[in-house]
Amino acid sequence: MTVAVAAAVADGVLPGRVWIYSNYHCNLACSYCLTDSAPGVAKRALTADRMVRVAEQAAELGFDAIGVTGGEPFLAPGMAGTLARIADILPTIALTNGTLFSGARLAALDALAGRDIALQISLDAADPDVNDEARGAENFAQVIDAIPKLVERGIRVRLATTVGDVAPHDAARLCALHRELGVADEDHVVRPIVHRGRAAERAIGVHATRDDLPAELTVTADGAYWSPFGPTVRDGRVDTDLLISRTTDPLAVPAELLLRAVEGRPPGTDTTLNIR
């Protein structure tokens, strides 16, 4: 069956990227956070060796990329080194709020230079007040400070803008800003707020069914999910509506279950919300 997984990835039936939730805790408490992450919440973290093992097994199964998210991954000690190990196995993208890159953490990022990895940083508006209202005080200033430092180190930076709506003028200002910071147009992702996690508690965001979401195998401390939008948290409990399997090792178990679920799925259904 593992041959079938590799063939499905090669044929585009199964998305090639496997996501890893490194942790759930965060130094921010964004208004639309999928996982209700914040300072002081339960970490429920994967160890560095476990994350690397997921990447190894993903490569063995025929997957072609890794995504790392949280929480805030860089709260975990040695995350730069862990990402370097993962990027040596498969091309990697790591999501981060970009607010922790100073001192020793910034210096450690030198390990990522020259490797096939991108850091995707969240920035929701060119107006500091608008951005910080959703993400936290001084977030805009910290991100603007961090991005040039990463670019100077030879680290690819992607920018993710998560918004309910954006006017053309505001979008143009944000694009001008990311170009000024050294982020290319193709590395700017604009996506909607999804009505899950903290966004659901606040009654904001678009409602998404399973068929609206990319079927990207997602591994967490709690199990394997249909999508990185799957292991959301509400009222302190992890949602299970998109749970595939509690078993994540070997990775072939949830990979095969996901393949069975996506076979025969109409092409293009995972792009309806533009959340790739």
The other form holds:
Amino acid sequence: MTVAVAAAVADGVLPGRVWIYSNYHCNLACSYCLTDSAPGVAKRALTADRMVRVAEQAAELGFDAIGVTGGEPFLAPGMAGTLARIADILPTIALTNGTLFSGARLAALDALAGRDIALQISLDAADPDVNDEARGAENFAQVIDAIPKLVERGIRVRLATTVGDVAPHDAARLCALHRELGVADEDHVVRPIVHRGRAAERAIGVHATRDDLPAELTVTADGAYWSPFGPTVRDGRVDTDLLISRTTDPLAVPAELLLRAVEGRPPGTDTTLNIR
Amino acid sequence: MSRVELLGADDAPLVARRYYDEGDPGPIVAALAQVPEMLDSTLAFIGAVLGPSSIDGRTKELVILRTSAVSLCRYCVDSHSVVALDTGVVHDEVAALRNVEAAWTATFADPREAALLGWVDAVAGGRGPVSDESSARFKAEFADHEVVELTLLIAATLMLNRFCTALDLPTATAVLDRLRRERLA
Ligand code: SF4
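Write the structure block of the form predicted together with the partner chain for the protein whose form predicted alone appears above.
Below: every chain and molecule of the assembly, starting with the one above.
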């Protein structure tokens, strides 16, 4: 059956990226946060070795990329070193709010230079007030400060913009800004707020069903899910509607269940909302 | 109330969803849905052992109901009292099987059923080795393949009994209403 998973990835039936939720806590508390993250929430953290093991098993199963997300991954001790280990196994994207890169944490990022890894930082608007309304005071300034430091270190930076509705004019300003900061057009992703987690509590965002979401296998401390939009948190409870299995080791268990759930689904049905 | 969250249709994991297609799947499924990868294999096992097989339904319900009574599982005793009635076990037999304080011997005079219920009481009610005496009586009435299947039925029922009791699964209102109407509640 593991051969079937590899074939499904090779044929594009299963997406190639496996996502890992390193932890759920965050130094920010954005208005639309899918995981209802904030400084004091349950951490639901995976250890560094556990994350590396997921990447090893993903590679063995035939997956071809890793994504690390949270919460804010860089709140976990030694995250730069962990990401370097993961990136040595498979090409990696790590999602971060980009507000923690100073001092020792910034220096530790040298481990990522030259490795096949990109840090995807969130920035929602070219206007600081608009951005900071959703993501917190000073967020815009901190991100603008951080990006050039990463680029200088030879680290690939992607920019993720999460918006309810970007007016074309603002989108153009944002693109001009990311080019100025050294982020290429292909490294800027724009996606909608999804009506899950805190966004659902606040009644914002687009409603996404299973078929709107790419079937990217996603591993958390609570189990394996269909898509990184699966293990969202609402009122302190991790959602179960997109749960695949509680077993995540061996990774073949959820991978095979995910494949079974995907089979028969027409290709391309996950692209209509551009939820990536 | 249940000791774990029983997942409703909106929270049902992907691989559990088909069990909700025809409405509330009951508390055993709604609890198992918390660990969706266990659902198919557990329900297939329960279905194979407790469901229709080469052994007739009445015999199986005698075993399930008596095992559940001996292990003091409220949920399974109530649920299977209704199933037993629907399978043709009569009111007085159901009442006798439910009652662990009084002997069932007056109600179940048939030697085959008496041997079976003696085996159930010995297996479900005891600890350690099962006596040669109850085994001899049971084996005098049943072939080896029936001994195996009925003993597996007792064991599977005990597993369910402890699962339902430990998690304090709620009895369906429809079951409680029926038991009241039948004067078994
Ligand atoms: S959206 Fe990201 S940065 Fe904002 S609170 Fe959630 S995890 Fe933290």
